[in-house]
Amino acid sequence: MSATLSQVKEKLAKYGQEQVLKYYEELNPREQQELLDQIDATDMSILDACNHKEDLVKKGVITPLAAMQLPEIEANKAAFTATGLNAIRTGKVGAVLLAGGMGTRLGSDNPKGMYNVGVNRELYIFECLVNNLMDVVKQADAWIHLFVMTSDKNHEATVNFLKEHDFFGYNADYVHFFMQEMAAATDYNGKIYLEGKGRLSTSPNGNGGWFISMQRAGLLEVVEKEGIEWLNVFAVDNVLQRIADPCFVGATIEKNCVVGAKVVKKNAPDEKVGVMCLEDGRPSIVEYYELTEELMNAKDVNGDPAYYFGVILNYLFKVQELIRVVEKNLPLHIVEKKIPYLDENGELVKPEAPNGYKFESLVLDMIHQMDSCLPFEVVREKEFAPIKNKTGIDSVESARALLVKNGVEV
């Protein structure tokens, strides 16, 4: 149902946000329609967490929690895949495709997974990950469920794309869509800035908003008819990344842990992955840019650098867990960012300097909620080529020359 303005005002008036409406009657009606919409499907509670953000994240004693490595798995791989096989086989597994994201940074105005790092054919990074999902269908002989979560920057042309392309072969009727929930923008007072006369400032709500999107969209109705007991969540910009990978999902329930995280070794103690540990005897990831020079130095008992394994957003959730723990509340993160905004003269201002906050929750808050998590080892130049940027590092130059290494074709 379509809000209105009495709801709308009463709503703002609550939060102190009433500077949203400013510019409200010289919109045409379709477009006063939309903002109040827009404004009453935000999630305003959130907005007084600037005023006491020290508080909100604050970390845990720190420890090492030690990774499936390697040869472990090499011994146990049989095993380990003919658990994951069975549990694809009988319809358990699901995986979550995270491609909200836009390929500004390649220089591209469409969704980032629409890129294509091909060469002497088009190939898409979308097309990339369907190829990997591919080959579990056919080593499982039985399709997966792949819940694919975009944006509403980017939702319609995603859907577009994937379906002119007719999902790459993948199965239309194992595909769903949902977008993930936005979370407004502020200015460093928590005042919601304006990015149009009609729309308010908003960005995706983090990583960890996943799966609170997935809730809200009424796909949890898919994954319960369907009996998926496991989800594999995974992100867009990595090209090399195994879905849904049967021994990583047999190794995660073989060890009765209701979490699994695929991990590299780092190339540096202070590259730029997260890395898993317990926090307060509990798992957690702590963020390459909270990795004190203590903790990068540390050793653990075989005299191996203790925090040495760095995620790269491949993880498989018991799906009983998420529910869990989505009924409580994640952590909030404030993260200070640079925001276009309509200044007092209706003028679209784009800053150079961070002006206001953002408000995310991240998938390592949902894992720090679990009671156990195996972080299992992968080969580096087998599984991950992130693209960040256009050339260098984590680029698509590098992500390129290993999808070759892999025998590839570009």
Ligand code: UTP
Given for the second form:
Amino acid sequence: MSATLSQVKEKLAKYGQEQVLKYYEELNPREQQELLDQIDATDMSILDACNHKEDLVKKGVITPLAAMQLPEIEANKAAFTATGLNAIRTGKVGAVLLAGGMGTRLGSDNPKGMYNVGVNRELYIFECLVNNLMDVVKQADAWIHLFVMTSDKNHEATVNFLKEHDFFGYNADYVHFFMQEMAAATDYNGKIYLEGKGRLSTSPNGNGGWFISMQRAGLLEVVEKEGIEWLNVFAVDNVLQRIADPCFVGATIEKNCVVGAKVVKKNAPDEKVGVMCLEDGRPSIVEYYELTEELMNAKDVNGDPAYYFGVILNYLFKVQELIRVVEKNLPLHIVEKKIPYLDENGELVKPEAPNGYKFESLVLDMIHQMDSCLPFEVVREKEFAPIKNKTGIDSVESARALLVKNGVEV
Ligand code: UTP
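Next block: the form predicted in complex with uridine 5'-triphosphate (UTP), after the form predicted alone:
Full complex below, order starting with the chain above.
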């Protein structure tokens, strides 16, 4: 049912957001109704959190969680790989590409996956990921269901691009798209911006809602029908990403864990990656900005740094456990970002620097909802080439160099 102006005014008064109706009278009736419906559908209860941001990041007691390291993996590689391949061949493993982000740091108007990292030839980020997944499809001689999360901002462009490129050789019957939810974006006082006279500024609500969004899109029916028991979630921006890696899948299964997390040894104690740990005795990830000096320098029983394995956004979740926690809330993260907005004259501004807050939940917080987790070490130079920026650290340039190092023609 459509929202009425009086209902909407009541809601806006409750949350102190009346400014979003500034141009209401200038809109035609269709635009007016669209705005009312958007306001009606927007969760404004979360916005107040930006007034007590410090309460959101409180952590419990942090203790080390040992990772399975390279020598142990090497010694058991054949057995783990056999177990993983068996799971893949029997259809128990699916993959979930998180591609709903805005990639604001890279600064391209297109979805990040459409970025061409090639130099002498076209080589798109999506293409790199499909190529990596195809390695496993060939090894297992079985297709793997690939679920692709997009957002309202990039869905059409993503779907069209992949179709135009024939899914880079992937079997289209095994590709499923779904959209994540959006959240309002505000200025530093928690007031929602407008991105058009009849439209609130919105941004994707973080990568933590991927499973509930999959469920809302009806895709759990596919998961159930196909007998998928494990979902390997991964980020769009790591072009060396190994997806549905049989050895990783097998190790997680054999260790009886409900989650596996690929990790790399940190470059330096203060490297800006989240590290695996236990929090109040349960698996968790502590973000680099939450890592105190004491934790940074702590040693484990062998005298090695105790918090030394950084996550690379590649997790293998047991579906049964995801279903168990799907209704549980994840903590809210308030992130400063560049948010396009209408200025006092009603002109659209695309800011050069962060100008407000986005409200997100993160996949890494799902780890704390799980009873057990296997941090699984991988070789950074072989599996971690994230593209966050155009140049410098974690950039197109650094990723290109790593692709070449791994024998990929660019
Ligand atoms: P990032 O944290 O790098 O965010 O996402 P981003 O939005 O892509 O980039 P910046 O910060 O604006 O530059 C890590 C992964 O999570 C996905 C991204 O697409 C990427 O694969 N993601 C992020 C989502 O799927 N949805 C979101 O709402 C946010």
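Since we're looking at a predicted model, the values are computed, not measured. The term rigid core refers to the maximal set of C-alpha atoms that superpose within 1.5 Å between the two forms. Numbering follows the first chain given and starts at 1.
Visitor: Pro71: with the rigid core matched between the two forms, does its Cα shift 2 Å or more?
Guide: No; that C-alpha moves by less than 2 Å between the two forms.
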